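Presented below, as structure tokens, is a lone chain in the form predicted on its own.
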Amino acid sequence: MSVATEDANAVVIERDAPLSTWFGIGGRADRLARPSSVEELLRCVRMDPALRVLGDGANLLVHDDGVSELVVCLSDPCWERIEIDQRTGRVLAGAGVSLPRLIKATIEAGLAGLEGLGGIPATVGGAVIMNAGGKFGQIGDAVQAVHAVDRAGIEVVRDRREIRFDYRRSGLNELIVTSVEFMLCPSDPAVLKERHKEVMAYKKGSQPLAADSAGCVFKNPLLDADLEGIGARGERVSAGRLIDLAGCKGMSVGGASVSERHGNFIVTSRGCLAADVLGLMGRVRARVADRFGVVIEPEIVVWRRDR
């Protein structure tokens, strides 16, 4: 990896830079920047309006060939600030704040609304973009406003009423989130801690949290027709259950395998390639479609070169 400056304003660009993801595999970035202010981020947008944003890497698979677009990592301390107003319940968090850290801070402040998101590895920006959530809630329910930069290099604010939160969707994908405002409710910190403890216990007992994985690989599908013993038409059902019933647990391609603990997790081992994960995802989708007539769509984001 080499380091250079892209223009006279001296935004530092790392060349052939490794990209850290929870899978622990995948290609590199031709160019990587770590802006330390909104002004530097705006310069990055001017360099490459199609730039990609790297958060915690928890929901990401980078193709083995890497990516040619500029990758921006919001890891500077300026993106990791948290402001909490216990009186009003307003919380402002930078896009680079880790979600577990934010949850801990709001619980200690006696503010309810995020504790059900325990165990989700993400930064605030990435979590809001994908409306991260699960059995115990989704982050969009607590969002008041999103501050961002658009691809034209303009700072924008999206009020909650302008954001189309849905299952694993926000409609904010074309924006580069810089900070998020949350509106939370006063509560007893002891009650919140117990609730968070229960959520974490459930996830530790049902998910391979210690393995190299990216969390749930597929979205829970909506059924197009009644499926006996599973759900009714229009119902959203567990992708993990479908994968399990289709006999996919333990299935493997190269160094990638379907977790024996949770069917919707793919775990990687030494020597695994991104191509192995993609190949296994294809086999799992085909098996579920053949067994149940249901097409499951990826929840993880896949970065490919020039795409």
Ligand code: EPU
Contents of the next structure:
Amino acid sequence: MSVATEDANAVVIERDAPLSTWFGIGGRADRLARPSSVEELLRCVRMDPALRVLGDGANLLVHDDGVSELVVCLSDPCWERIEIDQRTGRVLAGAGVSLPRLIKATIEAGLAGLEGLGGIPATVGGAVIMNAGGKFGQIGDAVQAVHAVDRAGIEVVRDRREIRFDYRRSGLNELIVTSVEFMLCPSDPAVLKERHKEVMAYKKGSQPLAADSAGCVFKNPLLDADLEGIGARGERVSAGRLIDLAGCKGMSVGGASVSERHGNFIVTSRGCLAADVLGLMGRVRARVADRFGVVIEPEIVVWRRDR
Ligand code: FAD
Ligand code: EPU
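I've shown you the form predicted on its own. Could you give me the structure of the form predicted together with this ligand?
Up next: the whole complex, starting with the chain shown before.
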């Protein structure tokens, strides 16, 4: 990796930079910037309006060839501020704040709304873009407003009434989220702590949390016909269960394998290629389609060179 400055106004650009993801594999960025102010971020947008944003890399597979667009990482401390108003329940968090850290802070402040998101590695920006969640709640339900920069380099605010949060969807993907306002409810910290503990225990018992993965690789599908023993038409069912019932657990391609603990987790080992993960996803998808007539779509974000 080399470091160079792209213009006189000094946004430092790292060349051929490694991209840190939870899969622990994948290619590099031709150019990477870590802006330390909104002004620097705006300069990055002007430099490359097609830039990509790297959060915690917990839902991301970078192709082995890496990416040519500028990658922006909001890891500077200026994106990691948390402001909590215990009286009103209003919380403001920078896009780079770690979600587990925010959850801990809001539980300690006696504010309810995020404790069900335990066990989800993310930055606040990445969690809101993906509307991260599960059976214990989704982050969109607690969002009051999103502050962001658009691709024309304009600062914008989206009120919750303008945001169409849906299953793993925010509709905000074209924006670069800079901070998020939450509205939480006063509650007893001891009760929240207990709830968080229960959620963590469920995740630890059912997911390979210690392995290298990006969580669930496929979205849970909506059934378009009744499926005996699985669910009724219109129901969203667990892709992990379908993968398990289709006998995919333990299947592998190169260094990628389907977790024995949860069928929707692909875990990687040393030397694994992004191409192995994609190859395995294709085989799992084909087997589920063959067995149940259900097509499962990727949940993870895949970055490919030149899109
Ligand atoms: P990244 O993976 O870095 O990026 C994801 C997408 O968000 C990319 O398109 C990226 O460009 C975009 N993005 C990131 N930050 C910004 C920003 N500031 N502005 C604009 N775009 C941005 N997910 C769930 O929903 N529920 C779960 O229960 C869950 N469990 C998991 C368990 C494990 C062990 C792991 C590894 C993952 C799990 N995931 C889960 C997936 C992952 O945690 C979420 O998708 C999370 O929201 C990803 O956030 P991130 O910051 O890592 O985003
Ligand atoms: N199941 C199996 N075999 C498996 C996996 C699951 O039989 O291999 C069964 C379980 O026993 C349970 C049911 O399927 O009866 C549902 O399982 P689980 O509670 O794990 O939920 P899921 O629908 O498979 C979703 C999210 C997870 C989230 C959990 C818990 C998706 C794609 N996945 O999984 O999110 O953590 O609920 O809230 O929506 C992620 O998005 O990355 C992720 C991990």
